[in-house]
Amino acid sequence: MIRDINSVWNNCLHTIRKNVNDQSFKTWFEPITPVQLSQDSLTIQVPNKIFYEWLEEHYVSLLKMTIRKELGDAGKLEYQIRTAELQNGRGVNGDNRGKVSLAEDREEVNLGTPDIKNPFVIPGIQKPRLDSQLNPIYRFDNFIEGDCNRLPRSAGIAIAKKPGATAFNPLVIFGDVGLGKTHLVQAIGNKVQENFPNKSVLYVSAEKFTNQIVQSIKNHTTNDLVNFYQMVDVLIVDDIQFLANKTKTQEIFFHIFNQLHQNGKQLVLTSDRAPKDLDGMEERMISRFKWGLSADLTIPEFETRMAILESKMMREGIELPDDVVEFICFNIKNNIRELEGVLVSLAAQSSLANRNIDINLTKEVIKKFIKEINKEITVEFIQKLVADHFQVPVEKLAGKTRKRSIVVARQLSMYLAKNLTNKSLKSIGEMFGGRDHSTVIYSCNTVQDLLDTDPAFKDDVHVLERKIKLSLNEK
């Protein structure tokens, strides 16, 4: 029987998304095409070196058991690397193969005559230890890990530990405002000096570099400042985007840029999006930043959210109530600076007016980081609303029947209630017949799998979601 690659390629991305979370499925599999499929051997092209080495190091197990559980034990996965050659590739099961021709386009560049001297070295005598620039309580240590920042932060931990030495290089984080990219990257440089005292670190706004480049030319300086920034084995750029549009700037960061690079240096840069969405920047610059890793922060999930938030309470010495923190994290979701600022604010206003932080404090205060807070949505309004829509009696949800319209209805009000409420898991689980936080837990993962296969399933929810919604708009 002839079997067509995209099928077969689909049915091993559908399992691969039952096992790893949406943001790693969309980073590390979506962007994999496949190419060749023969009686037992599959041939996936993935975009750089750096997909090679992560699925390889990640996801090895996981992809072994999907290739075999569609081409049966024999199965094997091999690789194409799209656009830098890979020695010694090896596929899945373990022998070395898909070794592929591919070419980087890399320019030669040449930074200045051989005369120039760096007027920050003296022949001779060790290079003086530059400021930093970085803030030390920026560290890994109190960064929050979760699905929106795991793959930055990881990357970043591997930099500290081998800088310029990883296929990391550069690194490009990129996200919204207050997401955390200047605290991450200010980590990876305090942790380099941390483990490489002897090593040069420099954080640098893109708006700082620019007014330099404008005071270099100005004195006539330009190639003292490019050799000042040839002397830093780990440079730190913020911003990067603030470079659009600035033709000489541009001019002169590339040639820093490649000399860098070529030298075995690290580079680590911000922008508020993708390289490829940078307008203004030089193809030959957003080229250079394709060259390692490019990684998004996103918006934290409400669990990373409270971990965020109780580890400043922690750092600062503030105690709020439970009920408190889940409210001002199920309400603030975009901006992890304003939950700080919320923080803040509530510790001053309970201290200036001698009030305690309760509910009616925090709904005050962040009035004043958000137009509009989110009409509180109840678990038991959820479960009558579910009830009525799968004609089952609303008291069965708490009970303990197994009959599965019932479950079906539980175990959706259950994962209604943990996203449209601020309840916690525990709290909510007591609202089912006093079950615990595991069961909500699994019922939501249960939830979610029919939402991924089931279309009637899924319809059904969107309507539930619909009639939630006009009953706020008419409270």
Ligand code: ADP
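Positions refer to the first chain, counted from 1. Computed from a predicted model, the values in this text were never measured in an experiment. Here the rigid core means the biggest group of C-alpha atoms that line up within 1.5 Å when the two forms are laid on top of each other. What changes on going to the form predicted together with ligand ADP:
Superposed on the core, the two forms differ at Gln383: its CA moves 2 Å or more between these two forms. Taking 2 Å as the criterion, Gly341 does not count as shifted between these two forms: its C-alpha moves by less than this amount when the rigid core is aligned.
Relative to the superposed core, Leu397 undergoes a C-alpha shift of no less than 2 Å between these two forms.
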Contents of the next structure:
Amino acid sequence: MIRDINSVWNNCLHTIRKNVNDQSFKTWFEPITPVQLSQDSLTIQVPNKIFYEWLEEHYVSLLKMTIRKELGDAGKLEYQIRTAELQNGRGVNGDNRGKVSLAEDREEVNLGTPDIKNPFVIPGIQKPRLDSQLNPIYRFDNFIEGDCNRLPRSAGIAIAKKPGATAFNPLVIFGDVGLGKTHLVQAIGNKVQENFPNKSVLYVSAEKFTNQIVQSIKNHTTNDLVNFYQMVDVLIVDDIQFLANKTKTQEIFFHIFNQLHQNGKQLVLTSDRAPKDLDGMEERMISRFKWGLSADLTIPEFETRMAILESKMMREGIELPDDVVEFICFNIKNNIRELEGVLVSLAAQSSLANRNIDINLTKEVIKKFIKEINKEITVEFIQKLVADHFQVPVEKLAGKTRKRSIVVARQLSMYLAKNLTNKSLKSIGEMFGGRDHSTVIYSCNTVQDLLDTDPAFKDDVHVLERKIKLSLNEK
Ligand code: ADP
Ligand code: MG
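To test you: the structure above is the form predicted on its own. What is the structure of the form predicted together with ligand ADP?
Time for the whole complex; same chain goes first.
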């Protein structure tokens, strides 16, 4: 029997249409093109990988049923992905069981009224223009290049030339606080705006996004909000780690993400850690993040710190002797915001006290600065936090107990004390009931082994480290 590919697919669509709501049909099935038909397999082309995964995740049973109805029990469906990045389709055959369609309730958010109420629209006569919420001071030309940022920076530049049309979608930029994530993503947004004045760019912090969602749920306007986000060509969400454990917000974000990505819109995200380490984030969300490029910002090397500081001096109109610049960059390593902080307080000190900026004044300022930023990290503080975390009495850390849970807490506290304070091994040992420095080394090595082999432990330590660092920022 000779069958015509289009009539087979039309029959399939007919069955599908009866089983899904209008919106889902339009979104997920209308864009499909049938491309090849053989004895018992039909190949369909889908716009991109998200699409394929979404179908597989939500409609696999329906598709299976439909295809068997048309092609018989051996009927198979093959996918082809339209985008260049993934030409080789993966196949789902009739045996692919075990996935339940979750689509229906998820998609409700998409069925909103078309009129748009949104928090950022500037009222105008013509179509609403978005306020991008970008800060124009963050640009590429004042984002100094170095080994520490080469990859994310050049990915950002590529995106600004062709938003939505590179392999970097989403672009996830991650790294510790103060290393330039916000600056870089805002530079991308500003550049897109400059290159494509008609594209709408939106910068939003994950925190603000969450508040909008919460508010919209309260006011029954979630659909409007979702519709609003769908008008955006380049969506930048800063600090997505904030979405951790916020299930409802993640669900809505997932939906917005899929819609935008599917429509070839650009997503740019930042996070304080690698996507895979985002605890409390749904797996499907993390797997979306991995589609594009995840690139990290690392601590800038000395020369880059020098170049950054010099460019800030130019901008602020502050002049410093060369040896002072070097001295600052030599001593402030981990955080560019701190580098700027020292510069500003140095300038303030010199004009207030009417003093020349020399190494001595710089030393004072840095000392004060470093003391301030390290004020909270004491061995006692670490001990208390770790003891709380493992729910063991803090005084046991200095004791002799060999109980497993206490030994772990003790060794971990030593490890953190060594890494997060300036204390010597000897003085750390003293704070743990007068142990000697070789015990501290042994503990640190044991912890390192555990970190290398036990992912759950590693997560625990990560949480603790963050708590310690956060307590500093709160000051
Ligand atoms: P994060 O978002 O990662 O915490 P920010 O983007 O807020 O960090 O950066 C902190 C400060 O450091 C900002 O003032 C930013 O302009 C500056 N900065 C970071 N990286 C660079 C760079 N490569 N060149 C110039 N300034 C930088
Ligand atoms: Mg930031």
